[in-house]
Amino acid sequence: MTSDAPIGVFDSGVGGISVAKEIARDMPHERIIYFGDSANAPYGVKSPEEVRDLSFAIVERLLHEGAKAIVIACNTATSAAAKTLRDHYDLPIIGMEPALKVACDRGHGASQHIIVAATPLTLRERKFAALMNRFTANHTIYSQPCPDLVTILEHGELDDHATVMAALHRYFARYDFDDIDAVVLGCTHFVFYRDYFRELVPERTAVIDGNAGTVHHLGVVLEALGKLADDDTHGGIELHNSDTSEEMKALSRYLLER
C-alpha cells in the first residue's frame, strides 16, 4: 500500500526549512506542506503552554490539508507538546530531540565534553532533562541557550557576518574549543548556522544536528505502514508561514534554495 498524501512539517519559524530540505533529499517522492508560525516565533522563550497551544493549531491546519504524518521540526516545539499531540491524534507524529547520543557515540566509549546549543525552552523541559540524565555520568555535557540565533534567522540576517558572529562569540566565549569534541545544534534554526560553527570552533570539533535521524525514523515509521509515496508519485515542498508578508515569502524561498 502506498500513499500520495503529504507529509505536513511545521516549525516555530523558518528553521524547520532545513529539515523539510532533507526529506525532500531523502525521499523525493514524498509532497510535503511546510507551515512556519514566524508571526509567534520564537517559541524557545514562551510557556511550554503557550507552545501546547500554538502546536495544536497548526497541526489542525495540517490535517485539514490531508496530512499523512506529522514531523514536528522544532526542538522546543517537540519538548513542549509532542506527547500530548500523539495522545490526542491517530497519526504519526515525529519529533526532534538534540542528537546528543550522537554526539556521545563518535567517542566510541570515551569519555566527551559537548556543548548543546538549543533555545532556553528545550534546555529547560524535562525532556532535555531526560536525555542529559542517560549521558552525564560518562560524558561531560554544557547546555548553551542561544535565542538570538533564531531571531537573526527569522529577521532574514543569516548572511551578515558581523551579526552572527558576534552572537556566536557573545554565547561562546567562555568556552576552551580545544577541550571540547562536539557542538550539537538542538534547534534546527541553527542547521543554517553550520559554516558558522565550523567558522568558530577547531578541525576537531564535531558540528552535529538530529535532522538526518529524524528523516530517517519518518521514513522508517511511514513504511512500516505502508505510506510511503508510489515511485512515479512528483514530490515537492510546498511552504506555508503565519507570517504572511513578501519578506518572509523571499527568506523561506532563499532558504530553501540556499
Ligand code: DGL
Second form
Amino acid sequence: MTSDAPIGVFDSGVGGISVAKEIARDMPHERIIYFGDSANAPYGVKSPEEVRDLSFAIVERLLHEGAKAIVIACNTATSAAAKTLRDHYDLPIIGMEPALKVACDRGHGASQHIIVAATPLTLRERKFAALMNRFTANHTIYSQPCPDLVTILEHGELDDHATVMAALHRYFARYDFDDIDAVVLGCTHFVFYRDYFRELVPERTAVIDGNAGTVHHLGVVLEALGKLADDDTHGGIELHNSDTSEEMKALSRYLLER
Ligand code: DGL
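Could you present the same protein in the form predicted together with the ligand, rather than the form predicted on its own shown above?
Entire complex below, previous chain first.
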C-alpha cells in the first residue's frame, strides 16, 4: 500500500525549511506542504497556550490540504503542543526534541559536557526537564537559550557574519569550549547556523542537530502504515507562510536552495 497524499510540515517560521529539505533529500517521492508561521514568530518567547493555539490552527490548515502525516519541524511547538495534537487528531504527528541522546551516546559511556542551544520556551517546558533527567546523572548539560538566532534568520540576516558572530559570542562567551564535547542545536532555525557554530567551537566539539533522526522516524512510521509515496510520485516542497510578503517568499526560497 502507498499514499501520494502530502506530508504537512510546519514551524514558527523559516527554520523548519531545514527539516523539509532533509525529508525531500531522504524521500524524494514525497510531496511536502510546508507552512511557516513567520507572521507570528518567534514562538520561543510566547506562552505554551499561545503556541498550542497557533499549532492547532496550522494543523487544521494542513489537514485541509489532505496531509497524511504532520511533522512539527519545531522543537518549541513540539514541547508545547505535540501531546495535545496527538490526543486530538488521528494521524501520525512527528515531533522534534533536542538530540541530547545522540550527543551523550557519542561518549560511548564516558561522561560528556554538552550545551543544548534552544529557545527559552523549549528549555522551560516539562518535556525538556524530562529529557534532561534521563542524562544528568552521567553527563554535564548546560541549557543555553538563544532567542536572537531566531529573529536574525527571520529578518533575512543569516549571511551578516558580524551580526551572527556577535550574537553567538554574547550567548557562548561564558563557556570554555576546550571542555565542551558537543553543542546540540535544539531549534530548527539554528541548523542554518551550523557553519557559524563550527567557526565558534574547536574541531573536537561536535555540532549536532535532530533533523536526521526526525526524518528517519517519519520514514519508519509511514512505512509501517503503508503510506510512503509510490516511486512514480513526483515529489517536492510547496512553501507557504503566514507572512505573504515578497521578502518572505524570497527568504524561504533562498533557504530552500541554499
Ligand atoms: N524553530 C523553532 C524550534 O525549533 C522555534 C523558533 C521560534 O522561537 O519561533 O524551536
